[in-house]
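Next up: a single chain in structure tokens, the form predicted on its own.
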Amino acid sequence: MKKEGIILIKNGTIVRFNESLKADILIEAGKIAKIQTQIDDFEAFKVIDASGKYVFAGGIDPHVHLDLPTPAGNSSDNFESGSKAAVFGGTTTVIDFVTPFRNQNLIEALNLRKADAKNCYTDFSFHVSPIGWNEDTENQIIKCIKEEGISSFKVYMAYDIGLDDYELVKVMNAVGKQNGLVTVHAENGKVIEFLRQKSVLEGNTSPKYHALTRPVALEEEAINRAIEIAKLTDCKLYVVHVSSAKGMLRIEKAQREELPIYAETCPHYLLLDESLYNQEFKKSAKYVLSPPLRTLSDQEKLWASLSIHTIQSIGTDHCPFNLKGQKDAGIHDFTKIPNGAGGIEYRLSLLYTYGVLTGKITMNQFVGLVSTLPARIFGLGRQKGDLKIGLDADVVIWNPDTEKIISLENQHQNCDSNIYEGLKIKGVAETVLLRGELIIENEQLVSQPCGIFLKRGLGN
């Protein structure tokens, strides 16, 4: 007798971080119920034939900025449009950010952000960002961890929300005492601001000066400073969007000392380089993001670090802004261009095409980077990030043969530009399930928004 809600995936190649095998998967009540070489389909309400395809856990993007408020207006993807693009790309969970107003209670800011995400196609969680320090900040951090299921905290070492070293050590000390995790945007913001102002005063205002005023040395220095403070406070550290070889060498030195330091990079640092700033404004402004694009040698080092597991995670830092009406505010002054670009839809396809198919990483490493390791680091490993009995049935059926060219015409993100436009990709998320519910079927959206807020544990 067929039972509604039971889905059977047959004949696929299951790929996990530590193994690959030919097996069937039975899904029941939103969970993975069985994984066996042969499962009879007499009870399954729906049977999906995955012959010739890979089957792996839904992607987890640990770094997105949906509906982000800025002086140039909110980022062009809200939670609904951005998460829709995510599921088309095989991502079923996103971790966004809570950035409070000055002196706003962290829990109040978190609750407001949850409301923003009510129409999400993916499951979601947040990193909370203390942007200062007062007598109640530590209590709010403890409450985030123990009551709200928020176990990671984002700090900035740049921008007007950046922490000074006193505030930084206070936050890391408080989070470290609770065995939480601090994620850090590591750039020396004070020196960058000096260089930016100097550049504009000298009449150097085009987008290429965005990169020239954020040199590698200021990322390397900030990474090293964050590591030393984390070491002193016994705090786990996750360095977001690492862009440079020198930055990675600092991280790898700390990892050799067996410090709990994790690294993330993004597809744009693996595939795009600083030469793209040497174009007219309407072509170069879309690449204004921070840290900026680096050199080909930096790319080579990042790929090498992926292959030896010193980079554990791929995020997108998805934060798109339209060229018209947003980025063009800086047509005469690069400091007024809102920083950010989209990519939430293409993370898996880009890493598969230019990583797996070129032999830079294995298929198992690919699954680890986009799903399993982020789940473990951010306290979701008991629920997501792997295909194991009892975990959420977040499943991607990957067609390795489908080829596409990325374009504005076929993208799902809400933006009038695309930093990956024209790149060829091979391999797509043909079918995507979230907690056992079909979201994408044969590359078509077949669901309404059904994402839920995830309370997370303390991770590794």
The other form holds:
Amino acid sequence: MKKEGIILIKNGTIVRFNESLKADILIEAGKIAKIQTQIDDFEAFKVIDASGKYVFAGGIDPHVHLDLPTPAGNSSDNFESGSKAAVFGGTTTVIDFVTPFRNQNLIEALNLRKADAKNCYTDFSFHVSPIGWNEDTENQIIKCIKEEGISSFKVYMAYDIGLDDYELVKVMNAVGKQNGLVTVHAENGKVIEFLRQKSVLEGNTSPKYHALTRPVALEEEAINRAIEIAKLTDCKLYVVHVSSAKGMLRIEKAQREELPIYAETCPHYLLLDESLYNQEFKKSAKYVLSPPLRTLSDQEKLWASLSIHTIQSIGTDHCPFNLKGQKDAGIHDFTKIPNGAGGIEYRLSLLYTYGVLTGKITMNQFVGLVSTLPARIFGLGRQKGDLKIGLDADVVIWNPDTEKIISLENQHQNCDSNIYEGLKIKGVAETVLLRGELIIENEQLVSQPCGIFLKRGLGN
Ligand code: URP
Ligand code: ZN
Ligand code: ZN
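Starting from the form predicted on its own shown above, please give the structure in the form predicted together with N-(aminocarbonyl)-beta-alanine (URP).
Expanding to the full complex; the earlier chain stays at the top.
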């Protein structure tokens, strides 16, 4: 008898981080129920033929800023539009951020942020950001971990929400004691501020000065400082959006000492370079993001680090702003351009096209980087990030033959520009399931938003 909710995916090549196999997958009640060669379809309500396709666990983007409030208005994708773009790209879980107001209770800020995340097509969680330190911050961190399912805390070493070293060591000490994880935006914000002011005073106000005032040395220095503080406090550390070879070398040195230090990079640091700033404002403002784009040799190092697993995770840092009405606030002064760009839809396609198809990484490494390893690092491994019996049936059926050119016309993100415009991709998420629900079928959206908040554990 056909039973609703039972889906059978037949004839695909299943790709996991540690193996690839030809097998069928039976999904029941939103979970993976069976993985076996030749499963009979007599009970399945729906059978999907995945011949010639790859089948792997839904992507987990551990770094997105949807509906991020800034002085230039909120980032242009809210949870609904941004998560829609995510599922078109094969991402079924996103981790966004909770940034409290000064002295706001972290739990109160978390609850308000959860309300922002309505109508989400993906499952979601948050990294919570202590932006200062007071006598109750440690309590709030403990509550986040023990009661709220928040096991990672984001600290900034730049921007006006950046922590000084005293606050940094306090946060890492508190999180480390609970065996939680600190994620860090590592740039020396104070020195950058000095360089920015100097640049504007000297009349150097175009977008290329955004890059020139955020040199690699200030990323490298901050990464090194964060590592040293993490070491002293016995705190697990995840360095977000690593952009430079020198920064990576610091991380790799710490990893060789067997410290629990993880690294993330983003597709834009792998594929775009600093020469893009040498264009008129209209063309270069979209690349104003932090850290800035670097050199071709930095790209080479980042690709190499992916292949040897010293970078364990790919996040998009999705944070788009429209050129008109947002980025153009900085037409006469790059310091007024809101930092960030979109990319949530392209993480898998770009890494597949420019990583797997070029032989820089294997298909199994690809699955590890976009799904399995972020799941494990951020405490979702018992639920997501792999195709294993009992895990959520978040499944991507990947057509390796479909080719596209990224353009404003075919994008799903809500933004009037696209940093990847014109890039060719080969390989798309053809069908996507979230907890056994069909979300994308043959590249068409077939569901309403049904994402839920995920409580995360302390690793794995
Ligand atoms: O430029 C960026 N990356 N904007 C988003 C905020 C951040 O620094 O991650
Ligand atoms: Zn950042
Ligand atoms: Zn970010």
